[in-house]
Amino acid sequence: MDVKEAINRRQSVRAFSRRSLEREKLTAVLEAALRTPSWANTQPWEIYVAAGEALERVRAAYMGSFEQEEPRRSDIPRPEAWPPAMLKRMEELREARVKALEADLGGEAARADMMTLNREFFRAPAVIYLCMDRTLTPWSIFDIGMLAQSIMLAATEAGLGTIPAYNLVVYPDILHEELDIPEELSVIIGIAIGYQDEDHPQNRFRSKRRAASEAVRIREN
């Protein structure tokens, strides 16, 4: 598999199978991804993986927080507003996903399935949490983003599915406690990883991307 094929094959997997994730395969993915570049080779990332009983404790604690409607308080605040063009793309994605699911599950069932899987961490057997020192700036978050992409592409090559999701980091206090993440680290993003459920209708949906002619500006003179 070459790089272009991995980029095109990668998709956000929203339903994972019950198949367990081999530790050696997970380790190989992370080892490959650690070749990611960073500012002056600072390698600002610290990586924590929740799997097995630890992940089940995190999942259960999150479900309790969701049920109590506790405010979401991620270490990196989410945007309070989106520019109109981005908001439009988000709305189009949501509508397209629901429409695609309705064909298989029906209207209300489609929305319920989306919410349930999201809250259950998509039933993934493992979640990779990328963290960095709280004193660092968005420049280091840029490095974390590159690491996340490396992880997802390496996972694709290994036959694994992934999804980076904000919902995985909305209760960082739980993550710090259950995964022994030091308080001086911010939890930046979580990436669910495992084997894709090939039969689930959520995984048959593919979102659209803007063409280069729309997103790229090349100035030569």
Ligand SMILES: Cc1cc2nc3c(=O)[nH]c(=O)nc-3n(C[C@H](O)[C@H](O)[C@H](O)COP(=O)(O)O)c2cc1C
Given for the second form:
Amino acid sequence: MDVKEAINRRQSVRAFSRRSLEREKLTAVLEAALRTPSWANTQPWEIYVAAGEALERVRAAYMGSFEQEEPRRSDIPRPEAWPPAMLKRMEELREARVKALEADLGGEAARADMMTLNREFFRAPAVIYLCMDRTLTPWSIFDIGMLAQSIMLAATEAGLGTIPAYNLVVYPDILHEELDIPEELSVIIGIAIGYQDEDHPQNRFRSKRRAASEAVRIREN
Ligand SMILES: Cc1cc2nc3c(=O)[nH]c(=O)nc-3n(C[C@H](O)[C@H](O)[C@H](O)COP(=O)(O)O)c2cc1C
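Next up, the form predicted in complex with the ligand, please; the one we just looked at was the form predicted on its own.
Full complex below, order starting with the chain above.
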């Protein structure tokens, strides 16, 4: 698979199959991704993977927090407001996802399925948490973002599905506790990884992109 194909083929997998994820495959993906560039080669990332019983503990603790409606927060603050053009694209995405699922499941069931899968960590067999020192700033989140895409592209080449999800990091205290993540680290993002459920309607959804003619400006004079 060439790079362009991997970029094009990667898409968020929101339903994983029960097939277990081979440890060697997971480590090969992470090893490949560690070639990601970073500011002055600082390599600010610390990577924690939750799998097996550790993941079940995190999942169960999250489920309890979701049910108690405990306020969600992440170590990285969300913007207070989004610029209108982005808000519009977020709304378009949500509508398109519900509409695509409605065709398979019906309105209420579609919404419920989206929520349940998010809460169940998309039934993934493993979640990769990307962390960095709390004293760092968005300057280094740039590096973490690149690492995330490297992981997802290497996973695509290995025949694995992924989804980067904010929802996976909304209760950071649980992650610190269950995965022994030191307090001096912030948890930036989680990436669920595994084999995708080929039959699940959620995985048939393909998100749109702006055309290059709209997003790119090349100035030559
Ligand atoms: C930082 C980040 C956080 C995300 N969080 C979630 C999430 O919590 N739940 C979810 O269903 N998708 C989440 N996504 C997936 C995006 O919705 C998805 O990447 C976007 O719609 C583009 O679709 P694609 O990944 O299929 O190309 C997240 C993506 C990123 C980059």
